[in-house]
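The form predicted on its own is given below as one chain in structure tokens.
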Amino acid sequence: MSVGIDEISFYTSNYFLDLRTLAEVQHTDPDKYYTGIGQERMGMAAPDEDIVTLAANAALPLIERVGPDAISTLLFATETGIDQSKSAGVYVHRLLGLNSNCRVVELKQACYSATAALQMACALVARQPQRKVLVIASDIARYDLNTPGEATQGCGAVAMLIGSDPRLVSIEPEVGNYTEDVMDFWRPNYRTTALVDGKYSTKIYLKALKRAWENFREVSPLTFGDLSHFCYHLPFSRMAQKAHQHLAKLNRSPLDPEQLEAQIEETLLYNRTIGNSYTASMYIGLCSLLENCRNSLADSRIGFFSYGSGCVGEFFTGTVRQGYEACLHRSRHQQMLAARSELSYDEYLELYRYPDPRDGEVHEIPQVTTGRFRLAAISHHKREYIIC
């Protein structure tokens, strides 16, 4: 029985900062960002947006098709959680009108947890093939101003419907895992912005890729040459290019640089203009590949490397199904990206510094987002969401 991704959709804020603007303020060459890290824009969440509203907007097209009663489980992956106890997915459950018999849980392990959710979802469906599981990954990447990480901010959410006989990508059961306790990136509970050792994190990312791939080869007969495209975790687009070159070298691939780039280039298109979306980034990369590849991907096998700082890495594969093109939300996604508004640097700072109330008083939040769902208030330490 085949199990995997039946449908996929993503969402991001309607605001972005062009990194040329950031470079101009910093008196640096824009190519430091456009070429150096492969990023052109970064999404900025509006005051009435957070991981819940982004997630609900990402999942809405899926629920509109299958209906709210079709979902048996909602797995919510994030590393920018809004509560130490209550799952962000429970808010989404209400906003989407899901059945009261649907289980909901939140998962955390940096940027890797969406892959943990995907694998758990596949296992649930394998156990009960008539069930459908909704996996949502949603994050807002924030770093301190005037730090190397500032240009790698962003926001986004991706929703995936996992089922039997999937219409998009069949996920294969063999995986390669690697875990090591390191401090390359972390965010203590008392901080709203992450801490990162950039060079060390890149080194650990590549180490985890090598070890996960070696473990994958122990359990799978597939080789590097059996895979036509690769999706990597995307803290910034240049990281995927480094990773793919590293994996090709490990496997002594005969492909030249242009051929290697062709295996990943379409996965980077959306990320270049959205920025880092943490748990969602690799799967937005999958959307980008499926929706922008110039050639048919039907029956092609894709390699996936999911990395979560801290660290956990996993390599797995999936095969694109025949007829996948009819199941995509290409027009919806591209219209959403085209309709976004560019921010000036002062407007960016205003959004960045928007108050984060913690005093327990009543704080109403103005309507700014163009999305279907919004955070309307924070009242007595309770977050209040409404449908627009």
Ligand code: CAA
Second form
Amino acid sequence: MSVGIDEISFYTSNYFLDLRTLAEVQHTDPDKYYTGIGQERMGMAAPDEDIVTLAANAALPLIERVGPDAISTLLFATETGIDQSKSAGVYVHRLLGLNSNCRVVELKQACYSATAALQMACALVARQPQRKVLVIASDIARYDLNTPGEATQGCGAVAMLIGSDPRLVSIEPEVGNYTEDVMDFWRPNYRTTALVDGKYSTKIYLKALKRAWENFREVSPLTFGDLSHFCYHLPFSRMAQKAHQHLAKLNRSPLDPEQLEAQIEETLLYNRTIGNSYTASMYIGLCSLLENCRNSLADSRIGFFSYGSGCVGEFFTGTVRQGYEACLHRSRHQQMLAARSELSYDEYLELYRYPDPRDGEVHEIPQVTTGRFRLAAISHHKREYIIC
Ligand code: CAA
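The form predicted together with the ligand is what I need now, so please give it after the form predicted on its own.
To see the whole picture, the full complex is given below, headed by that same chain.
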């Protein structure tokens, strides 16, 4: 029985900062961002947006199609947790009107946890093939101002419906894993921005790729040459290019640089203008590939490398299904990206510095988001979400 991704939808904020604006303020060459790290814009969440509203907006089109009672489990992956105890998914459960018999849980291991959620969802569906599991990955990437990480911020959420006989991508059961206790990127509970050892993090990413790939090769007969496209975790798009060259070299691939670039270039398009969305980024990359590839991907095999700092890496594969094109949300995604508003540097700072109240008083939040769901207030330490 085939199990995998039946439908996929993503959402990002309506606001972005162009990295040319950031470069100008920093007296940096914009090509460092546009070419050096391969990023053009970064999404900035509005004051009334957070991982819950991004997630609910991403999942809404899927629930509108299958109905709220179709979902047996909601797995919510994030590293931008809003509560140490309550799962962000429980708020989403109410906003989407899911059935009270649907179980909900939040998962964490940096940017990797969406892949853990996907694998767990596949296992649940393999046990009960009539069930559908909703996997949501939602994150807001934030670094300190005037640090090298600042240009790699962003925000986004992706929602995937996991089921049997999936219409988009069947996920194969063989996986290669690599785990090591390292401090490349982390965010202690008392901080709202991540700490990162930037150069080290890129080295560890490549090491985890090598080791996860080697582990994958021990359990799967597939070789590098059997895979037509590759989706990598996308902290910034240049990282995927480096990763792919690294993997090709490890495998002594005969492909030339242009052919290698063709195996990943369509996965990078959305990320270049959304920025890092941590757990969601590789799956937004998958959307980007499925929705922008000029040739049909039907029956093609895709390699996925998921990386979460700290660190856990996983390599796995999936095969694109015949007729997948009819099940995409291409025009909605592209219209959403085209309709976003550009921020000035001062407006960016205003969003960046918008207060995060912790005093237990009543704080109403003005309506800024153009999305269907918003964080309307934080009162008595409780977050209040409404449907617009
Ligand atoms: N024109 C063209 N290219 C230029 C340029 C110019 N004018 N100026 C610089 N460049 C190039 C550099 O040569 C460099 O290229 P290479 O990497 O190929 O050598 C590239 O632009 C970046 O320049 P720097 O190395 O000088 O950049 P930096 O040190 O200021 O910052 C970074 C880079 C360390 C990755 C930083 O963006 C960062 O800390 N980011 C956050 C951490 C991160 O994303 N790590 C990725 C792995 S961890 C992970 O994946 C988990 C996660 O989601 C965070």
